[in-house]
Amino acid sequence: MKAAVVTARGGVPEYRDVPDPHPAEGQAVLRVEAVAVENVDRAIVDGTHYTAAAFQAALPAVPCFDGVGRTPDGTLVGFGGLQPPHGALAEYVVVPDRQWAPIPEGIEAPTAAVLATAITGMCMKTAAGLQPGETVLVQGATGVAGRLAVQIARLLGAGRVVGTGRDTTALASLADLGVDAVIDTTAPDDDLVRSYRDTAGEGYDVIVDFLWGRPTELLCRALTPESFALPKPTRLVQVGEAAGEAFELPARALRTSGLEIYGAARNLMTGMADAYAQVVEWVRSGELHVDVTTMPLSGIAEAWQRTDLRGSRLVIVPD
């Protein structure tokens, strides 16, 4: 069969044959209907990624470890649980029995396999108790992720929602999807930090972050008062580090600012369900909209080192 393989630390996947997979006791054979290409994945490939130890020993190995197809009868179903050097950007996949299951009627595969990366916004939800009426913050808004999250925040109930990004043409574009304002983070660091002030009104209840380093230690320094004051919480909620993996966090920004942080993972083993249900209900009745570009797997190359997209998510589907 055909898969995408990459030979070298941070090389880019080739199309090329690779033997045919043989299923043992207990697990299925699976042929591939979509993968979405996720920033965890190159991370992974380039070794940059808390979990790429076990993908660079396994070398040359096959990339992404999840993604959507049927099994031998034709139920379209989610699967999971690959381990290197054995990936998801393949015809087909071994997968085990409980690594797998059906995809609900009315969501078509490419949608499908970006499911994951909706429900990492009910974060803000799961993890941060979001209640309706609260002003959500989303870092990173004009990602992917992040433009999945303004609209779960609306949907959700947000009463005002601020997007951040890099990106002037893509901020400019979160107005279509309910974002009251927008904080350009290219802004030198002082004028970030009275942007950040500038734009919360009342205060940010939660903070959806999928950027880290520069952009939230600045954020961090916006909501420390200057003078000894009890603010209402803002509950962050940790989820990517697209701006970087660390920063620094003097101890009265949590002391005096009321900010607390949080996990995405937080509450996500008792909430996954609803929030995957709520997602599925989203997605269906066509109140969230999920972009996605798809290529074929023979073009992968090609499609492994594009950096055109803004927004949409890259998925891999069969030739």
Ligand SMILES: NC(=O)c1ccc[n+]([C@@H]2O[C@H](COP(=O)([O-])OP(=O)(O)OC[C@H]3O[C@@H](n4cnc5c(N)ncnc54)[C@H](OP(=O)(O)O)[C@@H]3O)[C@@H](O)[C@H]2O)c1
Contents of the next structure:
Amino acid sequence: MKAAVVTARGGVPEYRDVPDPHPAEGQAVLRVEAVAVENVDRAIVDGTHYTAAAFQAALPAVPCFDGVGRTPDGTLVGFGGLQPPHGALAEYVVVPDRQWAPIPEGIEAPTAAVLATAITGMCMKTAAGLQPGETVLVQGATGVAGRLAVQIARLLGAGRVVGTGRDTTALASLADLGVDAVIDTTAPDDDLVRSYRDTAGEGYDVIVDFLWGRPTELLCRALTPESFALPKPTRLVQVGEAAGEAFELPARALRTSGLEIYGAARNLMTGMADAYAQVVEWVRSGELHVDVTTMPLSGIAEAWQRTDLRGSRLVIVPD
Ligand SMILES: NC(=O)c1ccc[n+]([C@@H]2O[C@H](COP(=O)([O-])OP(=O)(O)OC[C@H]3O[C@@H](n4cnc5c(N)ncnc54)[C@H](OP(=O)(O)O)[C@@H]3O)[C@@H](O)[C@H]2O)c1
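Switching conditions: you have the form predicted on its own, so give me the form predicted together with the named molecule.
Full assembly next; the chain just shown is listed first.
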């Protein structure tokens, strides 16, 4: 069969022949229908992700470890749990029986491949307990996950939605998704701190943070009171690190600011089923738009190197 193979750390996947898969007992062979290529997949190939060691040790290897496939009886399923060197960017994958589940009717394979990213946006409810009418700030709102989070904030009844980004055109496009105000994170430090404050209205209740790094350091500075105060809580959910994996957090940023910081996985074990069902319902009804750009597996080298897909998820489909 054909697959996309990475031969060296940081290499571009090559479309080439690999041995056909042979399932053991308790495994199924699925024909791959759609695989989303995400930042985490690139970081694993580059060796910069904290989980990259197994992939790097297995080289040459096929990247991406989940996707959407078809069982021999034609059922469309989502699968996961592949282990290097066997990745999802291939014509077929071998998957343990427990690690695939049917995709609900009415959702196309490329869209289904992006459901996991959409569900991440539900962390504003599962992790931060968003209530209707509250104000949501989406840090990194111009990316794929951010654009979905903006829509989800609206669908969950947020009273006000603020989005941040670093590209003027992309920021302007967020108005169509229901953003009330935008903040450009490329502003100089003091200006950006002022923008966070001036745009906060009566305060950010929930922050969904895909950036971390400098923008979130300055956001925490903006949330820090400059006199003794008892402000209302701001629940920040950490989801991504597109702008940096660490920043300096002075003690005073937490002491009286009301800032609470959660990981996106908080409460997901108990809230995942409801979050998934809700996202599926919105996608089916057309209320939640998932922007995908599909390219064939044979074009993986070109697809992998594309940098023009800001806000749209690259999804690899069969030739
Ligand atoms: N934990 C999870 O389940 C989960 C799920 C999905 C995503 N994530 C993480 O969330 C983050 C965003 O994912 P995504 O799929 O939305 O990626 P994406 O489509 O590439 O979007 C990245 C976002 O970050 C912005 N950005 C990138 N580098 C930046 C920098 N140096 N300074 C300021 N802004 C910067 C981008 O702005 P531009 O539009 O200007 O490029 C865009 O808004 C990633 O870290 C990803 O790994 C986590």
